[in-house]
Structures are given as structure tokens and as C-alpha cells.
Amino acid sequence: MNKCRAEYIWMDGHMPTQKLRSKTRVLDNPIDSLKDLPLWGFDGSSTNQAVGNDSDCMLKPVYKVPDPIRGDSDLLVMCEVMNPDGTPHRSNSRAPLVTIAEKYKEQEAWFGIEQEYTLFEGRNPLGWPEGGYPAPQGPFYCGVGADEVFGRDIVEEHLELCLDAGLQVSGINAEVMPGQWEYQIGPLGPLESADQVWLSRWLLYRISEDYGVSATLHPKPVKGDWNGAGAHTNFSTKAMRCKGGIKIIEEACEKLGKKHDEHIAIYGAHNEERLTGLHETCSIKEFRYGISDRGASIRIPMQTANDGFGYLEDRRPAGNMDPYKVCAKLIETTCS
């Protein structure tokens, strides 16, 4: 009889930024369908999701991919956290996205999410001298060479694992600050893009363990004259992707400006340290959009402007943002 190891992955109740948790369930047979994965439970009092005298929370499998680390018939399983009665837990940010995605499904929203992160060895970004600083940023973006790029072995293995898991990674690159990297997920629908971002983050944390390195999504991992880490979110609806869609994109930008504060509130903790108006950001206190403007809140790509249709790039989300919340808010603001 072939056993199957299913890694149940979920978001905890840590504030202000939820963390990933996971544990392994050994099943008697390989799993063909999501509905064949059993509900499971965990101690919510150890994850900031329950109190000790009523600690049981439920894990509901909602998305699965092959486990590229264990291989064979093993799985990575993204789960929603539910109350014992089967209702969504207060920390469950996926359930509201399910509702919003269904409500506006005729809009056919697509998302491409650019995940920036920084590799740390101890207290220093990977490749930084102990107790000091490297040369000023400039040569490191998309760089090559041992004096400019740090951690490529981790990055390449992470990419390979994501592809083996069937995740829709569309690219990777070294970022502006040394030790900082980016990968992109999508374009995909709202639920699939957000599920895959969370699973790709889990794989990043997990593979970094093997190298004795930690990956952080903090939007300003190093204070001072260094770029922060964002999660630029490329977004479009079917109307935006059709001829004349630039008008719909501009209307969406106007709507986003009116709801700027609401978006900032759920775009990631400590984002004010990153959105200063410097280092390719717009000030958190300001909203503006423009063509090819990486200092704007919303960038309309050059190709979109030239074609008259395409997508917009929301440059405000922090690296530690919750993609379930960001996707839900973008759809809600632009499609309502």
C-alpha cells in the first residue's frame, strides 16, 4: 500500500503580519482529488487563533500541488482555518476573497504578483560584511558575479521547486539591494494567484532552512538609503485587456485614488517605512498614477499605453502583504 504525505499549510493569527504554519499528515493512499483530503485540526492556542480552554481549530484543504521536496505522490495542501462549527475563522482572509471573486467572476480578473524578499544570514543580509555595509546600491539589480549577487543557489533551487510543484512562476531576478531577490507569480485568477503566492513563500522558507539562511518579506529590512521590498501587483479585468481598455484602466485608477487609505490599511505592516517617495516609491500620504512612472502609486506600463489596452501595476503593496486581501480589495474597488 502506497502512503501519501500531505503537508497541511495555513496562516496563523500572528499580528500585524500572519505567519505560515504547517504539519504533515500521513494518508494510506495517494490522493487524486481535493475532496479526498480529510479535514484536520490543530491547537489554535499555540498559533494566536484560540484560547487554551477552547483551543481546537479546523483545517479545510482548499488547494493542492505536488510536493517537490518529498516527491512521489506527496502533496502541499493550502488550507483555510475554520471554527469548529465550520464557519471561517476570524484570521481566515481567503474566505472573503472567495465571495468577492464569485460576485465579480464575469469581470475575469487576472493578477500577476511580484514577490520581493531579502535573504538574511544571522542579523545581516546575505553577502553583507559583518557589522558593515556593501558598496552603495546600483550594480546589484539583475547583476552577475560573486561580488554583486548573493544567494543564487537558493534562488535557483526555489525556482526549480516552484516549477516542479506546478506553480505559475513567470520569472526571477536579483533586486536593487544586495541579498534581495524577486520572483513573479501569474497571471492567474484571484484565488489561484493568491494560493500560489502563499505556497511559493512556504517553499522559500522551507528551502532556506537547508542553507541556514532565513528569508524575510519585511518592507524595509535595512534602514537607510536602501530599497525596500514590495509585492507589486499587476491587475487587469477582461475589459481592460480588450481594445480601448486604457479608458477602463484610467477609470480604475481614479477609483483607486478615492480609496487610497483603505488600500494602504491592508497593504502590509510597516509599509510607511518603504513608501517614502524615495527608492522607486510614491509617498504613502500621496496617490498618483502615470505611464511608466515607477515613482507613482499606480504605474500604467508603456506597452499598455502604446496598445491602448492591457493592465495596471499597483506599486503600493508591501512584500509582506496578504495576497488574499490585496486581490479582494482591488476587485472590490475597481469593479463595484
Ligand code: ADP
The other form holds:
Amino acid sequence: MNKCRAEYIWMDGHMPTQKLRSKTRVLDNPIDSLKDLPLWGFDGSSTNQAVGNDSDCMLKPVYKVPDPIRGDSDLLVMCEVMNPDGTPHRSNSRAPLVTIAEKYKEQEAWFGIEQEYTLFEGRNPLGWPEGGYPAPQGPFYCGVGADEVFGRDIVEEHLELCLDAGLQVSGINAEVMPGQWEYQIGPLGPLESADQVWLSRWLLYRISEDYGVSATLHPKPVKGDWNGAGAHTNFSTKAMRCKGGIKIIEEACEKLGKKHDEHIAIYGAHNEERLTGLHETCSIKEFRYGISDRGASIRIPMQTANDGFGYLEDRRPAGNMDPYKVCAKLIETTCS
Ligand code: ADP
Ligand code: MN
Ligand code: MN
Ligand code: MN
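Right, the form predicted on its own is done; let's see the coordinates for the form predicted together with ligand ADP.
Starting with the chain above, the whole complex follows.
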């Protein structure tokens, strides 16, 4: 019989940064639609989501893609965590995004998320000399050659898996710090982009296992004169993408400036180590926007300024941010 292995993936209750968990459900028949995937319980007391004497939480399948590792009839299934009574669990940040996305859906928000991450082998970034440092930053960004980039086999395999799963990856590149890489997801609507970022992260962790390497999204994995890892969030509404949209983009930047602290509060833990004003960042204590300015909080891309319409790039989110929260906040602040 053609069984289906469905990998149920969810966010745990770990603080301050939620982590991914997953377990496999073997189903007797191939699955066509999301509603054919059953609800499934798990032990919330082992994931910081419940206490031992009342430990059951519920996984509700909300988004599925083909599993590019196991095979065509197998699935990766993103789940929301629910309480036993069917209400969203407090750790469930997707449910609020569903509400906000629905409320502002006629504005047709799009997101393109740049996910930066760092590969580690043991305690060192991949390719770094044991207990020491590589040459200073400079040649590594978009580099080529065994002395410039480390981990390309993993990065290429990750890209292939994402594409096989149908995720909308728009590009990859080696980053400024050696051992650090980036891929971009989007542009897509709020739920699709955020679900795909989480699934692509799961695939990154999963495939790194096969190489004995671990990927981290920590915004400042190495202290000192080394670039941090962000998750620049590119954002537009239909009005921003149409003629004259630059005015709407500038209005959005003004609104974002008034809510800077609220945004920073949900843009990822340890982000203060990254947003120092150095290394292509704006200080966490300031808010600035500008055309083509990679030292600003929000960059308006040159092309957008030239065309008079397009999108903005929020450069503040950390690599470990929760895209459900970031997308919800950007829509809430700029669309209302
Ligand atoms: P950077 O120059 O900052 O490195 P990238 O090319 O890495 O930019 O990422 C830009 C992201 O913005 C891509 O994921 C792209 O798909 C996305 N993007 C392009 N146009 C839009 C748009 N109108 N709205 C939202 N995102 C967009
Ligand atoms: Mn980029
Ligand atoms: Mn980058
Ligand atoms: Mn960017």
C-alpha cells in the first residue's frame, strides 16, 4: 500500500525564541487536501507548552508541501498549536496573523524575506580555524573558491530541497561573514511567505544534520567585528506597487517611525547585539529611512525611487525573528 509519511512541524514554547519541533504521522492513504490530515496531539510538557498534569496540546495542519527528502507521496505539514478546547495556544503566533491578513486582504500585502543564517561545526562557524579567526571580512560576500566560502554543498542541497517542495525561493548568496549565507523567500502574501520561511528553516536544520553541521539564526553568532544575521523584510501593498506608490511608501515609513519600539520588541531576541549602527545596520535606538541607505532602519530600494513605486525593505528584523509576528506587525502599522 502507498502510505503517506506526514511530518507535522510546529513551533514550541521555548523563550525568548521559539524553536521548531516535528514528528511523523504515517497515514494509510495519499493525502490530497489539507482537511484529510487529522488533528494530532502531543506532549506539551516537553515543549514548554503545558504542565505535566495537563499536558495535551493539539496540532492543527494549516499548510502542506511535498516532502522533498522522503518522496512524492510524503508531506511536510506546518501546524498551529491549539489548546484541547480548540482555541489557539498562547504560543501560536500564526492565528493572529490569519485575522490581520483577512482584515486587510484588499490591500494585497506582499512580503519578500531574506533569511540570513550561519553554519556551525561544533563551536566554530564552518570553515573557521579551530580556536581562531579567518581573515577579516571583505572577500567573502558572494565569493567563490574554497578559501572564500564554506558549506556550499549544504547550501545547494537546501536550495534544491526548497524548490522541490515548491517553496518560492527567489535567490541565495554567500554572506559577508565566512560561514554565513542567505536565501530569500517571496514575494508572497503574508501567510504563504511566513509558512514558507518556517518550512525552509526546518529543511535547513534537517539537511544540515546529514553533514554533521548545525545552522543557527542567532543575530550575532560571533561577537566583535563580524556581520550579524538579519531577516530583512521587504514589504509592499498594491497601492505601493502602482504608479505614485512612493508616496504611500513614505507614509508607511512615517507610521513605522512612530511605532519603532513596538516593532523592535517583536523583531527577534538579542537583536541589540546586531543593531549597533555598524555592519550595515542602524542603531536599535534610532529610526531612519532613506533611499538606497543600508545604514537606515528602512531602505527604499534605488529601483523603487527611480520608478516612483515598488516596495520598502525593513532591515531591522533579526535572523531569528518570527515571520508570523513580523508580517502581522508590518500590516497592522502601515495598512491601518
Ligand atoms: P537585497 O538587495 O536587500 O539583498 P534581496 O534580493 O536579497 O535584496 O531580497 C529582496 C526580496 O524582496 C526578494 O525576496 C524579492 O522577491 C522581494 N521583493 C521584490 N519585490 C517585492 C515587492 N514588491 N514586495 C515585497 N517583496 C518584494
Ligand atoms: Mn539580500
Ligand atoms: Mn544579506
Ligand atoms: Mn536586504
